[in-house]
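As a starting point, one isolated chain is supplied in structure tokens, in the form predicted alone.
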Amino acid sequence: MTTGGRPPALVLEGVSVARGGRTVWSHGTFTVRPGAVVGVIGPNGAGKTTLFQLALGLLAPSSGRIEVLGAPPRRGNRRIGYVPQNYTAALGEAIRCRDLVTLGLTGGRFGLRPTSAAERAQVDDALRRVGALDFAERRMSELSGGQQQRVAIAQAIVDDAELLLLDEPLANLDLRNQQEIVRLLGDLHRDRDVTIMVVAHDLNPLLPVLSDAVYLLDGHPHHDEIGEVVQEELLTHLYGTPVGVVRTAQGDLFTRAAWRDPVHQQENAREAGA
């Protein structure tokens, strides 16, 4: 099935996945439409990163069928851009921003090769799109966390990826940098209609741009529109702790811890019965 001539970004039919003889999750059946912005949520160890590894062809399912952008998953698919968790921590001290993005376009196991004028222009365009052109010649180790994340996203999109997978892109960023990265993702989606999937522990910063969510609950992945997922009962079950959902006068949603001590619970019960 296609949408506007584009195949679904991701299709799972009856998928199960195991590691070391242990089933991570099973009965995965859902479709991510092209152009969606999807939060991937669930408790630690639920298998969120595993979903990305399946899409990237790095891990085979135990059972079921997967399609990515209308074809079976395969390693090195240039139609997918991927930013793994803690990606910049393993880069070392010397690599420049421009070189990192160039590796996303031309690199391989033999490292950088000479680039053409067209390729250099493509790298500049990716850096410009994420607001990183001004510090393109600096080393990654010299940058702030937010700047590093921008460059990592530039590498992921430099080859005009149709599907962008980001694993915890907001981790270890302060509030301002989180907001800037979320705005960047919103801009990329608006400008290119790229499908974006984001693993996150905290939905709040991402809620302005999310259209859908995949949530890993009771050993199974589920998919729904974001408004159907941001529900107190579901999130409380998902995380195993009380979660409240607040809707502002402007219609915006955000989640919060919903713990109440027994005195407050009794007061709330009296008010509810008044």
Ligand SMILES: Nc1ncnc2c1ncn2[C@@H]1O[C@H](COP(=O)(O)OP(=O)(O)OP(=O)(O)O)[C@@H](O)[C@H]1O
Given for the second form:
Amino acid sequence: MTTGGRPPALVLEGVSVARGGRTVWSHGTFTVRPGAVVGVIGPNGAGKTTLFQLALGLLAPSSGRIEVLGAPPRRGNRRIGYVPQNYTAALGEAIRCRDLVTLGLTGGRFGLRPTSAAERAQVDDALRRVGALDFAERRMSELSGGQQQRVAIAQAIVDDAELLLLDEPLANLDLRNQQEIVRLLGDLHRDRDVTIMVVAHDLNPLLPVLSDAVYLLDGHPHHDEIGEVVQEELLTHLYGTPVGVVRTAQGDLFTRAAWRDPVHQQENAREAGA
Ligand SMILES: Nc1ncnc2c1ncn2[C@@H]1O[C@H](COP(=O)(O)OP(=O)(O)OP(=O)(O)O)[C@@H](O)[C@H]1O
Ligand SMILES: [Mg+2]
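The form predicted together with the ligand, contrasted with the form predicted alone above:
Okay, now the whole complex, with that chain kicking things off.
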């Protein structure tokens, strides 16, 4: 199946995956169309990172068939840009931003090699697109979390990836930085029609850009349009705690924790009655 001449970004057919002798999830059957922006959601340990590792060819399924950008998964696929979970925190070394992005182009296995003028221009372009040109010469360890996340995304897109896999890129960011990263993802999607899959625990900051979601429920991955997934019953079941969904008069959609401290509730009721 192709869309506009391009194969689907990701196809799973009857996929199961096991780790440490235990099935993480099973019966994964869904297709991500090219150009989709997909939230990947589910509780801790449900297997979100595992899904990315399958797509990257880092892990083999125990059964079923996977296709990424029209071909079987393979390690080192340069058509996929990946920002692992906790990636920037794991960069203990004092690497310069520009060098980190350059590694996305030249491959990190043998360290930095001399680059051509064309490659340096490509690195500059990636840094510019994420708004990191101003601090390109600084070391990663000297940057804020939001700045680090931009540089990590620059590394993932520098080689013109067609599929971006971002594992919790908004973790530890304040509201403004979350929104700036989300805006950046929207730009990447609009300007280059990149397919984006993004793991997140809080859907709210991402809702303006998401078209679809993959959700891991009861040991199985499911895929649907975002509007079908942002439903109170589904999210409450998914997270095992009450989740409310609010639609504002402007049509904006929000999710919120719907649990209320009973003591507070009584106090509020008393005050409202007084
Ligand atoms: N290297 C590993 N070896 C064995 N089991 C693993 C390994 N990595 C993860 N697991 C197990 O696989 C399951 C899924 O893990 P995964 O990291 O994919 O979850 P996740 O949905 O990304 O969770 P989180 O929200 O905490 O990041 C968990 O039960 C975990 O313990
Ligand atoms: Mg994870």
